[in-house]
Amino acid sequence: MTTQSADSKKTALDAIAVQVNACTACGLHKNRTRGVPGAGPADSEILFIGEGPGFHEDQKGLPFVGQSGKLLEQLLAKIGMNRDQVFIANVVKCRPPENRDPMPDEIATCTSAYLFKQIEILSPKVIVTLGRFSMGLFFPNAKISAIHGKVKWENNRAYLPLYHPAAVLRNMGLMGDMEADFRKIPELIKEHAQRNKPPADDPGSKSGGATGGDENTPKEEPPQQLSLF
């Protein structure tokens, strides 16, 4: 990626931080202290997917400062990487209150106007989803204790469904699987450079005699196509 694709990414990025803080789409707005629009790099190479804004997010405007973020920290430097190397969102950027969980209505509002666009932009090459919420944009009617760790490779992207930190917090039983998982994904991008590795250069293909020929022949299909019309 160049330096000028990384600065039109931040620049839409940035744009939606905007939209997000000016935001009254849904009720979610009426009880904020800031918007929640996500943070981190505009390359990053993976994107977390947490559920909502907590009391801490709320005030400071950033996701996952509390003791989840603690904890996606701790994960993250068992891999040997840092906040600083990710971009860290959620389903819904406005805190609901008393951190109850977010209507379909407020999921399909914020979704729509802001995250799958922050996606688009972004263009990660993997995915991974924290807790439930952010698990059914991408893995519907599934359940977190059944495929947690399990990925799923989809338009050239890894979606890897993990615990939220939070219900890790709540059940330190959990903390052998989510380390286990987290261990995934540097895994997964080195997988994403193997899929994406140029073919070797065939020999044959640099001949000049008949069989270089045979093998330029489909390019003509697309000027032949044009004759059905």
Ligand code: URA
The other form holds:
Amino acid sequence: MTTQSADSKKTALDAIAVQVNACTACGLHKNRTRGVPGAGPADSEILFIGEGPGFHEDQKGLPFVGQSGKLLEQLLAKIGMNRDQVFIANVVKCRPPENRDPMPDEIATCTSAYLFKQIEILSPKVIVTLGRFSMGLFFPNAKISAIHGKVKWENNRAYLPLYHPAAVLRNMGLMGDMEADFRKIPELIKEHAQRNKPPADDPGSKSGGATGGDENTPKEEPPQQLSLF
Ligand code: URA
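Moving on from the form predicted alone, please list the structure of the form predicted together with ligand URA.
Zooming out: every chain and molecule, the one shown earlier first.
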């Protein structure tokens, strides 16, 4: 998947979007106005994963277009980026009624049908989780207050757990931490390049940079079960 062209990635992501909008795999589809598959460039190096669509997202079919989205855009601007440079998705693709928490069976069904496939297609260098549900997919049993901003490298990819923007809006005391955590994102892209650089004394030995099992890549833990449930 990592060698897929941007065009073929886009085709595969578009096919998932079509499936999301026809999905009846869990009860969340019953109240859906629009499914919210995710949005962003197919060749994005960074994937943000939120929790699930809210009212505005359900109306528009796009992720993070309400107040949380505004904050996300402001935070991106502070690191010199904008939302058109990143892919933004959610754990569940349909709005939970009254914005309740997504349930374990909804998360399991939706992630295995869509989110994990999106990750495979995008093959991002950095996955930024927003909030505890998205964090829970990659950091089982962790507490967000304890691990926000602490990076995990696995299979040549950085996982950065962050607070959910809505949590920051509810408690502005978290803003300083959130901004500091956000500043790690460009550093991780640089670190990824560093980790994948061919050795200086062996120029030209690798053409396209290293991937997961390369000897230049620091030893990492084996991939773990992605789902918590
Ligand atoms: N909150 C989320 O987790 N996702 C969205 O798309 C919007 C708000």
